[in-house]
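Starting off, we have a lone chain in the form predicted on its own, written out as structure tokens.
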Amino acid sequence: MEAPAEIRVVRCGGSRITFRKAVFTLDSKFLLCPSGDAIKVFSSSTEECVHVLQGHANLVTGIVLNPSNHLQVYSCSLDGTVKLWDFTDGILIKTYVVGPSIFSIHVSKKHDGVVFLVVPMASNKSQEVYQLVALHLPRSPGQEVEAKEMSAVICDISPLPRAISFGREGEYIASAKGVQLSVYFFRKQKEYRFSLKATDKKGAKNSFPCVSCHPEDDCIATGHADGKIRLWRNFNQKKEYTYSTEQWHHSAVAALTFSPQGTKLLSGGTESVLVQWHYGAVTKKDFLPRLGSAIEHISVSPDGALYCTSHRDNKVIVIQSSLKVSAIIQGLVTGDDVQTELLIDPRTKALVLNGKPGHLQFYSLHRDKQLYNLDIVQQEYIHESGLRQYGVMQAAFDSDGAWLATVEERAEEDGGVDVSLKLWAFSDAAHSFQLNTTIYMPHEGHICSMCFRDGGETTTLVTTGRDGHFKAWVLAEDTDTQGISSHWSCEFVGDYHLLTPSACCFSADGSLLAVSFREVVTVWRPGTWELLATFSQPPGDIRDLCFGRLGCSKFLLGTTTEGVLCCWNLLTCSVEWSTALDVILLQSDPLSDNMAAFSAAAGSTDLFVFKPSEPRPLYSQKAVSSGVVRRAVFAPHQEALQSCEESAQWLNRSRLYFLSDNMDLMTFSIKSEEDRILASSKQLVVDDSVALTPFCLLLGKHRQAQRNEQDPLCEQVAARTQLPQRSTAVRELLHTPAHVLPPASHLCTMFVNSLLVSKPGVRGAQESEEEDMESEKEEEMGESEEEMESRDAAGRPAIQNEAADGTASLSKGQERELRQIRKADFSWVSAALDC
């Protein structure tokens, strides 16, 4: 069964962000760093991810600032092609069709309307000559336009942007290569070669990794393999040119560069310390050490205020020109350094495998981000090569994440191995694991594997190692004066015939442990250790076992050195199916009953996918990864997918993430999937002055909850409260002549208070009191003048006649509901005829 268009192999989060030189924008706000296939914008300040520039078909190669717009940015890929960005937005602006594969970009101010581009040469069809052209580009309306005008500046350059810089505001171009040193004068059209020896009598190494040049004058610094900064002057005339020696890195200077305004020049080397040296005086020299890993690029803004250094452990930092550290954005790590499998963590659902020497990361695949670095080892690390040092080599976890186990090694001078088992518990109060049991030499040499028991009673451990045993490690728990405290010790040893075991694991049960002696699978029972049943498969040696889950919890899958895949029956202790397949890595699904099988054929990698129960895969697809894979792994779904192909439904609840030949982290993707998060990211609308952050992700969710919960409220008083159109009041004072008006201070007053709405509850509540405040006040008036009355009545006779009077007296109720009636405001009637 063929692969459908609709799943492909992609890059997904985790590519190194320090292949190329990070690049400031003009204001300093954001980062751009090219990762794989795509450019990545961080907030220089927050370290948030902002925007991610996707629309190339190879690797992002070199990013540049357009000269002319400082909001849009150059990129050039293997694909070969260039696109224009406006990064703020997020945008493809254009493309243009180069052809060849780009494998850096220039530009200069001085020439506006061309970038210069690094290409392989045309007649040399190995593709390890390479050119720099100058690339004219065409102003056509279209968004994908061919550029095909060209012309070569410098032939046989290095392909490296480091090897290259402007000189002069672009007056000039300096490129390095090997030990030759050539400046390409665009005025003149002339170019001249400086070269040095390989050698000399000292021993130094006189190549050249890495040149810059200085913005204003006629210097250039060029860094060497032996640590030497060589300053070269005069250099426009071929016989008469200069340089200066400078030296304090004692191994090569990797990256190099000048300061906007030439005051300062930096340099990093495999010493991860930047060196500042004071342009000018360059005996005098800051540094900032221990940055953790070698310096391999080295940016800085335009304005000179903060410097960016890529290190070798994709890492960016962002310093101050203080030499003060600002931001860390840290990668996912990967590398010849990884030793352990790739696993998930079952509590945050992150990507678990080496990081820092002596570390595991733990690397969320859905931010794509680094939430944080474990210390396995708890020693510091040397960099330099020739040392014996500890290294992580295994890690596993327990099902529900609160225990972790480890296995670092170190290799002895007698050609023994130092070996330590470590247990960490995961502590809630702290949010991490905790070392809890050290067990030192737990194998008389190597352990070949390792696995966690699941729905045990107690948990288990079983190890396997190079001295022909594999044993059981149980928790136990003691009570001393400090409380009830948990380590972990040997329960059972076991071993078969003298073999050497290789693999091991337990059923998704916990009930059944499987370990392999050689071409012998045997079958145990957990707890009382009883060797339950054997089988045996030549020829060659088990490479790797796996039980089936869910559905197919009846089979044992295993494979061979010698090409075989074998499913047995572990009710009938048959073999079930069998299949001649050379399968490097076999990964389980712990979400379904599907497994995926990575087999090498004919210098790559194919895949197939299939269900323990039948030998037809459900999907299978050919050289998914140039070279070998080695690692791989299920993470589960945020959200499951609803995918109604039969061949991609496989993907549904989990994704199949591999590490390929070149330690590329690869996933394969669902285009409907693709669509769905290219529509949901075009609903997040980022403010160009306001970097998007967690806090405010949050305040944005609370504010919008808000909002949804004051909607009906306002549609209420909306309904209730009709203000009123064309007012009077309002046209005569857009109508009336300045010069008649009254003064603006009294006018501003009377308008604000009338575009000013209460809630009507309040302002009801309001009126009504002061209704009764003022009806108290009317009433003790009254009372006073009744009082008066009385007083006079009492002094003379009192006349009687009401008949005389025509009209009935009214009651105090009665006269305090005619007042409230006359104060009463009428005007929106007046207002509602105006209508």
The other form holds:
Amino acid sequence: MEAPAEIRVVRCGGSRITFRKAVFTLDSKFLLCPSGDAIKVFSSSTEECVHVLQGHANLVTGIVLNPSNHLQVYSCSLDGTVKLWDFTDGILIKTYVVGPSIFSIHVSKKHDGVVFLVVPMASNKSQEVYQLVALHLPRSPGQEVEAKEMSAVICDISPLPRAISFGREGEYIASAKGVQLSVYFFRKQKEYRFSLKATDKKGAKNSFPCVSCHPEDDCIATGHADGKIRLWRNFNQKKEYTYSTEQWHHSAVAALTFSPQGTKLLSGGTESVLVQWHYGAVTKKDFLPRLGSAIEHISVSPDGALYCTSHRDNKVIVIQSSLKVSAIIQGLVTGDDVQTELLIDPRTKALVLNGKPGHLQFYSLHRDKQLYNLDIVQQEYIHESGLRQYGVMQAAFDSDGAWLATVEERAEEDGGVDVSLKLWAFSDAAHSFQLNTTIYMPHEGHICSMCFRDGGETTTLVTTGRDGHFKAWVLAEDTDTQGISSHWSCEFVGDYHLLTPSACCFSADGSLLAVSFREVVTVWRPGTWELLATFSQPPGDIRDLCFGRLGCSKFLLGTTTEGVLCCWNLLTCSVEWSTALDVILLQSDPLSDNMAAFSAAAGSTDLFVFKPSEPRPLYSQKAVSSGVVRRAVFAPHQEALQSCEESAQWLNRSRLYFLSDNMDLMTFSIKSEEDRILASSKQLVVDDSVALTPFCLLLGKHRQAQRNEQDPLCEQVAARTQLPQRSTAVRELLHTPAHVLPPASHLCTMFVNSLLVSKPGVRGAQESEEEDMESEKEEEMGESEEEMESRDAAGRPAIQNEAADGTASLSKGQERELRQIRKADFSWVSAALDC
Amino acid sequence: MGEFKVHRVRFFDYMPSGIRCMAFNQRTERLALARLDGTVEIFNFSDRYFQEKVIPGNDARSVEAICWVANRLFTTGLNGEITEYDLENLCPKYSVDAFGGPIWTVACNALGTHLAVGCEDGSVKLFEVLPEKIRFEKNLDRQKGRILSLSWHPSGTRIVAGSLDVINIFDVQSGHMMQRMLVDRGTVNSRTRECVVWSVFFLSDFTIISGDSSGKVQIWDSHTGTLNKAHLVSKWDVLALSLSQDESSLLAGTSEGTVVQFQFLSPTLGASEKEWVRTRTFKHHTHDVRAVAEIGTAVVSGGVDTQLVVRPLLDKVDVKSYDTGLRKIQFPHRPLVSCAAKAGLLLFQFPVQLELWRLGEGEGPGRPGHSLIVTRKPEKLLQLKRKGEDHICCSAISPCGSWVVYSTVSSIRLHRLQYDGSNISIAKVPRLPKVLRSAHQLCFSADSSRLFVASSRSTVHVIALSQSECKYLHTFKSCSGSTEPMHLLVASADGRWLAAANRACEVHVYNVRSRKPHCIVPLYGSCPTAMAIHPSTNNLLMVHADQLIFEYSIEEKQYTDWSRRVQKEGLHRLWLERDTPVTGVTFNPSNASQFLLHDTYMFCIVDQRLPLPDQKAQLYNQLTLKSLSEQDRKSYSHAFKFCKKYQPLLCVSVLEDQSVVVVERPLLDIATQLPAPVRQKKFAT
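Having seen the form predicted on its own, I'd like the form predicted in complex with its partner chain now, please.
What follows is the whole complex; the chain from before opens it.
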């Protein structure tokens, strides 16, 4: 564990799983999604992430199934490599080093041993011109192979994968760029280009962002920026080509796919409606509306039974071909802009930020999974650009997570704003936040900041507004006809020389409130609301205020717009120290006295971690991220780390997360911790929840229903502990040939037992019974067990390691014993891990 | 360019009639089009879609179907008669009653020997086409339900007939029914409503294509009588189908105003197996598309919204030219307004009546581009209903305003008008000379003492008018022997010359005083659309359908120098590609070298002294000229000056007081008078 603790910035989970099309495996059991530098393998029925294929050094820009082996997948990345993976076991098979950044990958069954890649044209890199090249994969045995045998196919194409599609049996490839469609016939080696007018008379845009070829007929469908879908035919002629036009979408068609049988055409766009067109009878179409967010990609399983839509809010929806949603895989929603601060929910330790429009999302950092969305605005969001709709601008939790305050805003046409402050109480019964008080227009105009008072006897919320006041809100009890109820009401309105307040902050114990008015910091005593002291540090207005914590609680830190970081000593009421540093973000660690300051410098952001009491920063790193870091938060570790390295000690208690300029959630990790996570993740996969037994399917549905009703986290933990045990019994039942099964009366008890909710006490008996069963059937079960073992492949390495530590070869009896132990133990292990 | 006082006339309530059906004659490239009021028009598609002939309608005759047999034109209508037209005299030649009630459809076989008509009583009747007449041959098996559409198999052995809910196939030889195919009523409209097969086509590979009132285009196999494929095209009716000559493309016109194209394509490239695939959709109409024609290089469609749309198929043309533009033909290519220049009166010609209006007067200093204060409002003096059932085919008012004449297919009526500023009296001239039976064009001489009547067989009668009597003077016979109808007739201001143009593109000049034919202007391939004789120089100015301008000196019997210069230098490309033909020529009385031309969307003043624009010059250059200094202006200016302020124009003429009368008919006014279109769901409504 005490390996060199090297700190590095890593993309932590929550990266976009909808960056590129998700890919179904041939049996539709798994869904492969590129996610940042990795590829995630999801079970398409249980939504569980089964594997994470890690190995690329940069963004993964495309994945395709290997046409000659459907258990393998090719992926390409901006790091200039193509990797071949075995996704069932999560093993990297081969790496082809190509060189230039690869933007998308395409394969066709007809072209064996060739992958088609979109790479920038070598000649002019500055102009961002791309070409499609055919890469002949060398057949050398090595792990890492240089692949340089490339031949250009089409020049000047769009880098997006949706603008390229293979035609019938790989005879031709169609690609769209701007208002031009080019079709390249491989056999004739001839390219036809068809272009539309840039704009038609009505001002609609004709450019086509996406293209899809019919798998059997020679028909190319293109989706256009004005919402039209054109079906092109006869395109092997320069002139007598023809197309038909259909329109349902009112804005651009973002995704367009033919089903593998060619009977359906699927399209989607900002309307968040999946449209299923019937090929051959285009006037007939089916809709699946209200998918929540704009559709960016659509993919279809090879048997055409499942569709999968990727949405802008980082969500992948698996849809049955009867247009019923069967699974939703939700990642961290990072829209174009996150308005709220990054917050940590004190109860669940989940990261809280803007999610869907008008919602707050609760995102488990630990499990890289969205827990739930809290609807703040409680109004239907209309998917149309240019509309003024309510958005959640601010949110704050009190220290124990009992109260949540949110601010929502809507810009009015006359330049004003519509603001309401909502206070939500956590209800233990409902296991969720429930609206307690809505305060309409708490301030005249925007609310600049707000914070809860952490300590103290009463919960107090302070808001500062653009109208020059700060207001303190307290929970007041009032009795009405229904009985006693408590609501929030304003207790105090403060101002200071009619200056506009900006930041506000309570000290850790809640005894002091600091509010900044332009360049002046005022310190108030909550409760009596008397002004205790003022500090000022001209020039420049105060941007951020922060009290020191724990041992440094006598310090107040402030940053100014003129690039000064200032530390006041509250006991002496004087400036302790100040330094010229343009801090754009100041964040304090609630579990230690450390502070993190992000400062912008020349297009990138530097990080300094320091203690207010010490002059020297604990840790500093230049250019942690290119662009400006807008939000950051310290999230507590589940268990404290023991890192002795001095520069890494600040990460022992909490972990620092930040959102980079392009909305990636980044964090700092130490090597030792990474190793630990890697190990634990391996163990996590042991749970064989993806084996697609009918019962497991049933469970999946059951669990989904439960999750909708109740708090997802607790429920999931419970469900997961149950799962393996049940499935073992049932699987044995189902996999054993009928003629060798014991009498039905015997089986019945076993089956019923397996359905019972296991309690620790009962479990022992149950296990012994199971063991009996197994010994009885030992001889007959040879084959099915082997099968089982291969399915348990993920669990295998651990056992093999054990085996390697002990004797080199085990006797059959020992092996069986080991396996039984493993089977029995899974539930315990995973339960323990999740607790 | 001079300054004019302009009378902007917008009270001509001209309302074109909706298009009912049309037929294209591939050999002569003529499109015959029948309107809802029974008017039949013939457009020459080889001559810039010029409206060549108009056969006025009749109240008693409606046209439901139209059909070319070689160069003969037949129509059928709800009066139960088959009518053949005399295309030289522009009148019906004869009618034959089919004795089967209203006739909904007519079709001719590929050889042109037989006509089949579909009647209200459910019978399909065959007529043999003989020279100069048709003769009933036989009835095919009568079925229940009216026959609404018919099509012959190209071999001439089968006929398919579309009826209510059913399509029948007949054997021509035996007259028996061979197949009966039931048409699905569809779910769009209620199932209780019968499905009307509005149009049907028999292809040479024995495929049948039908379009019906439930919005389907269906493809049937006639051998087995089974449905191969149904394309739902519209929520409402598919009213018309049209098949291209090579049977590779099909058009369907719908009630929603769309025209849908189907093409016979192979689903996989290079394969020989083909199927009908829906491809393009054209939407140029707001109302029902009642008639479509696929003419190889273009899609022609027309309907209740009265306009004829020619949409070229760009995949069939090689170079960008006049033919590659979208054409909308809304107004007739002949003047419907005549203007009494001396009296300031306007005569509007409607199908069933004439209206006489006095122009208003305005006062005030007036600056260019501003409107004057109207001191006297325009006034409708007279409404003259035509006698009989025939529609008016032409009319004229004498320049002095005291004679009004109009003609129908059967008679000419001359009226004497007395108007003293407040009282108006009208008297029909009782006994017209016997020679005046009908007229194709009417014209008064400049001093109102002569009436020229262009009559059948390219003859022009000259009538002398006086207070007491009207006397037949002379008949000019066509010296070329052409029998085509005259469509333009102009007299010179000094009363010496008369020029007449006929549909064979000939322009004859007669000497009125010596009563002799003077000369024939050298024949040019395109039909003249407007002409006038210059008041002082007696040069004949002609504008043809292809927009070329000729000036012919009558006295010298040769083209003038200016005309030769125009031919040598050529006209500007944009001028040659103008949308509508020039329908009026007038001269600027204050400047002898200027003349005015107008088409539907502009009028322009051409100055013969200025240089012609070369191909690179900017044709519409008024705005550019305005921004230039005086010196530069000279070098940039050219002969053409355009005014597009008044649109769409039906008439431009110059009054004696040098003010200009422009008669506009805003398209919006026409659109508001149309019946309501079928209800369509519009997005976000």
